[in-house]
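Taking the form predicted alone, here's one chain by itself in C-alpha cells.
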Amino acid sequence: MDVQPDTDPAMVLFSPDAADEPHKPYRHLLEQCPVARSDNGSISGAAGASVLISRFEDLNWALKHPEFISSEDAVAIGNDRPLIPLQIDPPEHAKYRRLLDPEFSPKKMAALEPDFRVLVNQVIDQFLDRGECDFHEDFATPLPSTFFLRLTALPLSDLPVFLQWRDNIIRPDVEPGDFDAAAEIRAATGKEIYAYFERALDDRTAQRDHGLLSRLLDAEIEGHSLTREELLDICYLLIIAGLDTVTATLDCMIHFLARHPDERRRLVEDPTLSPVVVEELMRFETPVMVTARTVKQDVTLGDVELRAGDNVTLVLGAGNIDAEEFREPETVDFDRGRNRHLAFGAGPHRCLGSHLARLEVRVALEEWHRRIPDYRIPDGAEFHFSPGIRQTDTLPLVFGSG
C-alpha cells in the first residue's frame, strides 16, 4: 500500500488493506503524524473529534492515566451499561479488578495447562490425516473458543450463535463505513447476549455449577454480592473477549511463521524458545491493532491539544514498532530480550486475560509444531485480515500427515 504524506492519518490506518499489511500504515503515522487531531468527525461513526496516537512513549501514558484518556463510554458495541471492567475506570475500576484478577492469575491459568494440551491434541486430530487444513476455521476458531466454554461451564452446543455474536459485535457484516447499520446489527446480538446470560444466571442461582458464573454469584465486593446488572455486564465482556482475540492471535503468528521457515525452524528444534516467541510476535503482529478512549479532560500530548470529549484511537501496533522503544523493531527477533510491547495495553486496564491468552497460544505453538513442523500456505491462497482485530477470513496450510 502508498501512502502519500498528505492522506488522512485515519484513512490510511482503515483502509481496506491496510490490516493486510499494517506495518506501512503504522509507519506513516509514526513518520508523518504521531498525534493527528481532526475535527472533521470520528472513524466510528461518533460525534465529536477524533484523535489518532501511535508513538510508544504517547501510548504508555495515555494508558496509564485514564483520568486524561477515559476508556468511559469510549465504545458502544450492543452493550447498554459499561462493559466491566474495560469500561469503568480508577478508582471504581480497582474493585473489580481486585475481584476478576484471581480468576485469571499466572498460577490458576497454569493449573489448566494439562487440561488444554489435551484439547489442542483433540482438535489437530480432528484433521491431521488430512495432510491440509483451513487453520482459522479448524484451530483457530474451535480451539480458544471450545476453552472458554470449558471454563465458564456453558454448553459447547451453542458455541455457532457465541461465534455470530462475536462476528457481528466486532465485524458486522455491512458496507464498509455505514455506521447506522453496524449499530443497528450490534444493537440487536446485544439484545440476544443479554437475554442469554439472565437464562444462563437464572440457571446457576438455582444449582451451581463448577464454572465461572456461579464463581461469580458467589463473589463479594466489598462485602456485598454482586448485582444482576454488574454480572450481566462482566458476562457481556468476557464472551466477548474470550471468543475472539486468541484466534486472531493465532492467525496472525501461523500466518507470519508458515511465510518464514527459519524462525519456524527455529521453534520447531528448541521448543523451550515458545514464551519469547510468543511475545516477540505479539510484538511485530499486534493481533488488537487499536484500542478505544475518549477525552476526559482536556490535555496537550506531542504538541496537540487533545479536548475533552475527543474520540481516540490508541494505535497500539504502530507503537510496537516504533524505533525510539525497540531495536529494529521490524525485525522478528527470538533473541530479543526486553520486550514492553503493548499488545495487551498498559496501565490499570492492561488486559484482563493476558495470562490465559499466553498459556493458549504458547500451548497451541508448541503442541502444533511437535505434530505439524512442517507447513505451508498453498499457491495462489488468498485471504485478508479484518481492521481492528486482525483476523483472516481463511488461511489454508498443507502439511504431511503422520
Contents of the next structure:
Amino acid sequence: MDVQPDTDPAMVLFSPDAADEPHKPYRHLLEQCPVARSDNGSISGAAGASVLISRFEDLNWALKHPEFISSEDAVAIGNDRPLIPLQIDPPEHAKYRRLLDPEFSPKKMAALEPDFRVLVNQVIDQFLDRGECDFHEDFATPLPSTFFLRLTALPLSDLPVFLQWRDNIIRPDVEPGDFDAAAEIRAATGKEIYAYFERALDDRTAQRDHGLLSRLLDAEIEGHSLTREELLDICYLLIIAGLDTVTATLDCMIHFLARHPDERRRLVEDPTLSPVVVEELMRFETPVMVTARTVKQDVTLGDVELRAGDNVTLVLGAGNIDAEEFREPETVDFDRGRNRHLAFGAGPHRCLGSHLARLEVRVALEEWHRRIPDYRIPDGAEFHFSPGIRQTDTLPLVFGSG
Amino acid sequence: MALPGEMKIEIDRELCMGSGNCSFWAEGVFDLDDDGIAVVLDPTAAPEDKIILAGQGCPTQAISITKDGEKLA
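Can I get the form predicted together with its partner chain as well, since the one above is the form predicted alone?
Okay, now the whole complex, with that chain kicking things off.
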C-alpha cells in the first residue's frame, strides 16, 4: 500500500488491506501526523470527525488520564448501557476492577494452566495426522472460545451462536463505511445477547454452578450485590472481549513465525523463551490495532487542539513501533530487553483479561511448537487480516520441513 | 535496607506495566496491586534463582535486585 500524503488519516488506517501490513500506515501516521484530525468516522463506529493519536508518549499519557481522554461512551457496540468496567471511568471504575481483577489475576490464571495445556493438545489431536490445518478455523478459533465457555460454565453447544454474535458486533457484514447498517446489526445482536444472559443469570440465580456468572451473583461491592443491569453489562463485555482477541493474537503470531524460521527455531530449541516471545510479538503485531476514547476536557496534544466531545482513536500499534521508545522498532528482537508495549493498553482500563490472554498464548505456542516445530503457509494461499482486531479469515498451514 | 546476605527487590512503579510475568517466574514473591502494578509480597517465597529470573524476565525491566551491594537483575 502506498500512502498519498493528502490521504485522510483514518482512511489510511482502515483501508481494506491496512491490517495485512499495518506497519505501513502506522509509519505514515508517526512520520506525517502523529496527532491527526480526520473527517471520517472513527473505529468506535460513530460517524463524524475523530482524532488519531499515534506516538508512544502521547498514547501512554492519554491512557493514563481518563479525566481528559475518557473511555465512557467511547464505543457503541449494540449495548444499551456503558460496558463494565471498560466504559466507567475512575473513581467509579475502581470498585468494579477490585471485584473483577482477582478473577483474572496472574495467580488465578496460573492455576488454570494444566487444564488449558490439556485442551491445547486435544485441539491439536484433531488435525495433527492430516499434516495440515486451517490454523484460524481449527486452532485459533475453538481454543480460546472453548476455554471461555468453561470459565463461564456456559454450554459448549452455544459456541456457534456466540461466534455469530461476536462477528456481528466486531465486524458486521456491511459495505465499508456504512455506519448505519452496522449500527442496526449491532443493535439487533445486542438484544439477543442481553436476552441470553438474562436467562443464564436466571438459571444460576435458581441454582449456582462453578462458573464465573455464579461467582458474580454472589459478589458484593460495598456490601451490596451487583444489580441485574450491572451483571449484564459485565457479561456483555466479557463475551465480546473473551471470544475474539486471543484468536486474533494466535493468528498474528503463527503467521509471523510461519514466515520467520530463524525466530521460530529459537522458540523450538528453547521453550523457556516463550514469555519473551509473547511480549515481543504482542508489541510487533499489536493484534488490537486501536482503542476508542472521547475527549472529556479540552487539551492540546502536539499542535492539535482536542475539544470535549471529539472522538479519539488511540493507535496502539503505531505507539508500539515508535522509534522514540523502541530501538529498531520494526525488528522482532527477543533480546531487546525493555519492552514497555501498549498492546494491552495501560492505565486504569488496561486489559482485564491480559493475564488470561498471556497464559493462553504462551501455552498454545509452547505446545504447538513442541508437537509441530515445522510448518509453513502453502504457496499461493489467499487470506486477509480484518482491520481493528486483526484476525485472519483463513490461515492454511502445512506441517513438516518439506 | 536489606541485611547482609538478603536480597533487596525494588520495583519501579513508573516502568511496570503489570504484565504479571514476575509472578509467573517467582510465584508468591510478586503480585499485582489494585492499580495492576507489581508489588513484593514475600521475598522468601521462592528460591533466589527464580527471583533473579523474574527480574531478568520483566519485559519493562522494572525490577531491580541487589544483594550485598551487587546488582543481580
